[in-house]
Structures are given as structure tokens and as C-alpha cells.
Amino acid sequence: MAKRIKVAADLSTEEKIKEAARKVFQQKGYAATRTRDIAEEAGLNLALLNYYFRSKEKLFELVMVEKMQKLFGVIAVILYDTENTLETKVELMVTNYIDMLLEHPDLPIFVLSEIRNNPGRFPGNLPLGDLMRNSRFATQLREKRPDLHPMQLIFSILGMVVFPFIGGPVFEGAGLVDKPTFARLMEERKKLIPVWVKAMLESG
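How about the structure of this chain only, in the form predicted together with the DNA?
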């Protein structure tokens, strides 16, 4: 009989733990997560967690870095972009962000609430600050509307894009939108928000 070639091998133990950690940490938050939850989710012995990653904290940091990169990465791409017009950039940012959030709807609330619960753990590490201030994007905003602080527009764009995902559970819990409707609305928003932003930039 044909020798079974090792195909689609199981994830390594290390990766199984990380995968379980991503899931459980995101679902319950750092403080409410017990290392035993992660071990069980991974179907592995508890001690393996400390064997591969020294501690709950270290494992969490690993997961958290990934999540933060995912959450802030989309913005960074737009900021680095020196080619496109402001209008195109807004379109790109909105579309990319919504697509990412449709795949990871509870990413923002997770990251933001962990930062909030333990600000000390995440020192002003993000190079997002200067980047955002000195980006071509910020300059373009200033050119178009020198009377407006760029953050006013960034808050608004991000708010319109991200808030539905943060508030989602509440609105779904209240029976205001079901999951398929929500997805449809978010698709629609990819077109709506850029139009709205344009209208905002031309107002006042």
C-alpha cells in the first residue's frame, strides 16, 4: 500500500496554542482568560503553555502585537501612500478597513479595551503619531481644508468605519439589525462613506 506521505500535517503544538490563545483572549479578554481555558481549547496539556511561552503574559503580548498590527496596519498603508489623491485615499482606506473588519469584527473592541484596561502595558510604542502628523494624507487634508484640524476628519472617517463594529453587539442584542443585514449595510457603507466625506469636505 502506498506510503502515506505527510500531507496537511497538523499544526505544531506551538501554533495550536497560539491559535487557541488568539481565540480565547479575544473572546474573554486578558483578565478573564484562564490559562486552562487556552489549554483546553487547544486540546493540550496545561504545562505546555508554560513550556513554549514562559507565561500567560508573554503569550498574550505575542497575540496582542499581531492584533494591533492588523488593526493599525490598514491605516499605515494609507499614510505611506504618496501616489493617490485625497479622494482615492479615502476610498481605499474605507474599503480596506471595512473588508478587514468584516473578517475580524471584534478586533477593535478587543484591542481598544485591552489598551484601556492596562495602558501601562502598551507604552507609546506606535510610530503612528509622527507618521500621521507628517503624512502626505495629513498634508492633503490641510490643503483642502486649512481651517480644520486634521484629527477632526480622521476621527469622523474612523468613527463612521469602525463604530458599527464596536457597537454591533448592542444593536444586534437590541434586535435592530441581524447579521446578514449588518453585512449588507457595511458593504453599502464602502460607497456611502467616501461620498459623505466628500460632502463634508465641501461643506461649511
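For clarity, a rigid core is taken as the largest C-alpha set superposing within 1.5 Å between two forms. Residue numbers count along the first chain shown, from 1. All figures in this text were calculated on a predicted structure; none of them were measured in a lab. What changes on going to the form predicted alone:
In the core-superposed comparison between these two forms, P150 has its Cα shifted by at least 2 Å.
What would you give as the form predicted alone, now that the form predicted together with the DNA is on the page?
Partners and other molecules have been left off, which leaves just the chain.
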């Protein structure tokens, strides 16, 4: 019983530290964050944080991998799906991505800024190359448009989905949209983007 309680306490403390790290890294970025900041956010002393995680680098790697998996993991299952058509996959990709970003609107800015500022810490264990080259989605696209590199379509879809969330604060600050309007526009894009992608695929 005592052992189970200790394991539960360890897991609780680790998760508390990781949650604090997520928050502080998101607010300050990697360079400006100190391990002391994370310990204070978690309500723990620095020695205890160092007991669970030996360095800021290790914590950042955990947080970054989580966020990269969240950002790119949305499309992984869809790209490897062998049942749906190319058009259906585009619809699912767009809908799932927009839903995820509406829930985590700061995610793209955090990931992109940290990749730019710390390219050496970009997680190397995400199979993005295999995902884009060898998925069923890539095969379907090559069959439909052999003249079109699969990354062109991925770039276009991600650009149309992700950019509004990167530019959203600027548009809101300029008084062009408010949060309810932005959310409504994103719901409309779930229908519009697949139409635009279909036109792109049929234009060749």
C-alpha cells in the first residue's frame, strides 16, 4: 500500500512539474525560462524539481515533443488511413486541425517561435518524412496528380488552416475581428478549405 501511494505521489509531482513547465515555457519561451521559475509555478522547491528532472533542457524537450505531436499528430492517422478517399481525408484533416487549434490557439506561435530560436532542439524523433512520403494519402495524391509534389498540398492545407491562428492576434488588435467572429470564421473554413483544395487538385 505504501509503495502504491509513493508511486501515485511521484506521478502527481512529475505531472505538476510538467504542467508548470508547459505554462512557463509558453509564457516566456525557452531562453528566458529558469528552472526556478518552473519550480515556483509548480509550488515546489528547486531541489525537488531537480530530483525529478535534471535540467531545463530535459523538461523543454518533453514539452516540445508533446506540442509537436499535438500539432502534427492530428493528421497522422488520417494520412495513413486506407479506407477514405483523398477528398474525405482533406475534409477530416481540416476539421480536426481547426478544432484542435480552436482549443489550443497559441500552439502554432509557440512551436514556430521555438523552432526558429532553438532549431537544434527540434525533436528529431517525429517521423514527419515517412509520414509525408509513404502514407496512403501521399500515394492517393500521386495517383490523382502525379505532377504535384505531395508537400505542395500539405503546405497549402496547413497554411490555410494555421495562418489565421498565427495572425489572429494582429487581426483582433486591429479591430477586424473579435473572438466570436474569429471562431465563426474558422467554422466556415471547415467547409471552404476542402472546396479550395478540390479546385486545386482538379486544375491540373
